[in-house]
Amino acid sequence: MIALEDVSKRYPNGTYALRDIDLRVEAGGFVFVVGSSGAGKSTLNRLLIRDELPSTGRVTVDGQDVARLPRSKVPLLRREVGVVFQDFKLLQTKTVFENVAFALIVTGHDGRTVRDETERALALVGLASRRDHFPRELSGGEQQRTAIARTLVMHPKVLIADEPTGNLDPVTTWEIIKLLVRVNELGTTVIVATHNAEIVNALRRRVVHLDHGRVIRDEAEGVYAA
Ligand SMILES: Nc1ncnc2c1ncn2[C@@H]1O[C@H](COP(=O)(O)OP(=O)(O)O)[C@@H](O)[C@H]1O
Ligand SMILES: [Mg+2]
């Protein structure tokens, strides 16, 4: 589903955020990308949605070289690869339902599809009862569930969660991680960037450890000794 071949990323200011990365993630995989702040986790995620281009090497998503995608196809890539962030990035003037429905509406789906798909996504994340609330009326966990539903509504092949629990308490953190595992079990490839060692060590999934832009460990049932 995802392949990085000899990828390096140097930002215009000279910072090398990633160096010589070789990484493959199969369809249906679940991967923790770990490493301390500045290790390159978010840069890796940005390459996958073509928010940044690699300086050298090749990034392919679902068989497509992202650097060679015509500009007109980038929105399609970003529906195939959904991203959620630590700070949720919800539309504050829209309700939960409207936030989740938004991408369907702007991509021209009919009213019935918008309603059915939005309700499906809300049910999956357990937020049906909060559909008419505004983001400011929600707990942090509920806001993150809304953000997850907003990506799932487009049936992405890949869901990237970039420090999804960075703003959440431990109990809520576990609920969100369990939800991401469930999303993965339903067939979506899931990548979770985190420096929460407790979660990584409890789940024993694949762990890719970045350090100063390099992969220093890649283990199938890994741990994270931060
Ligand atoms: N837009 C940017 N311009 C210049 N340097 C950046 C930019 N974004 C990130 N960096 C640098 O790249 C390195 C990796 O950052 P990042 O990918 O955000 O790591 P992480 O998500 O693991 O904290 C850091 O040294 C960071 O300061
Ligand atoms: Mg980051």
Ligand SMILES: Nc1ncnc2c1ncn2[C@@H]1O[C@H](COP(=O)(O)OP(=O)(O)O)[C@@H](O)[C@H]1O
The other form holds:
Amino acid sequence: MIALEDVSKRYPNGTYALRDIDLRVEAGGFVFVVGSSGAGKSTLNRLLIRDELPSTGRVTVDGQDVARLPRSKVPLLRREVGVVFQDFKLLQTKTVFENVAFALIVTGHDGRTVRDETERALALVGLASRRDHFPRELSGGEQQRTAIARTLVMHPKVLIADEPTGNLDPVTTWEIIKLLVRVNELGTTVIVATHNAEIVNALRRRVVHLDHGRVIRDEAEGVYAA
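Hand over the structure of the form predicted alone; the form predicted in complex with the ligand is what we had up.
Here we give the lone chain, stripped of any partners or molecules.
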């Protein structure tokens, strides 16, 4: 599903965010990408959605060379690769239902599809009863679940969660992680960038450890000593 071949990212000031990355993620995989702040986790995620381009090397997502995609095809890539952020990025003037439905509406889906797919996504994340609430009326965990539903409504092949529990308390953190595991079990490839050693060590999934832009460890059932 995802392949990085000898990928480096060097910024104009000479700083390397990533160096010589070789990484493959199979369809249906669940991967923790770990490392301290500045290790390169967010840069890696931005490469996968073509928010950044590699300085050298090749990034492939679902058989497509991301750097060679024409601009007209980038929105299609971003439907296949959904991203969930630490700060939710919800539209504050729209309800939960409207936030989740928004992507379907702007991509021209008919009203029945919008309704059915939005209700499906809200049911999956356990927010059907909160559909008419605004983000300000939700807990942090409910806001993050809304953000996940907004991504899932487009049926992405890959879901990237960039520090998805950074602003959440421990109980809510586990609720979100269990939801991501459930999404993975339904067939979506999931990549979680985190520095939370507790959740990584409890789940014992694949761990890719970045340090100063390099992969220093890649283990099938890894742990992380932050």
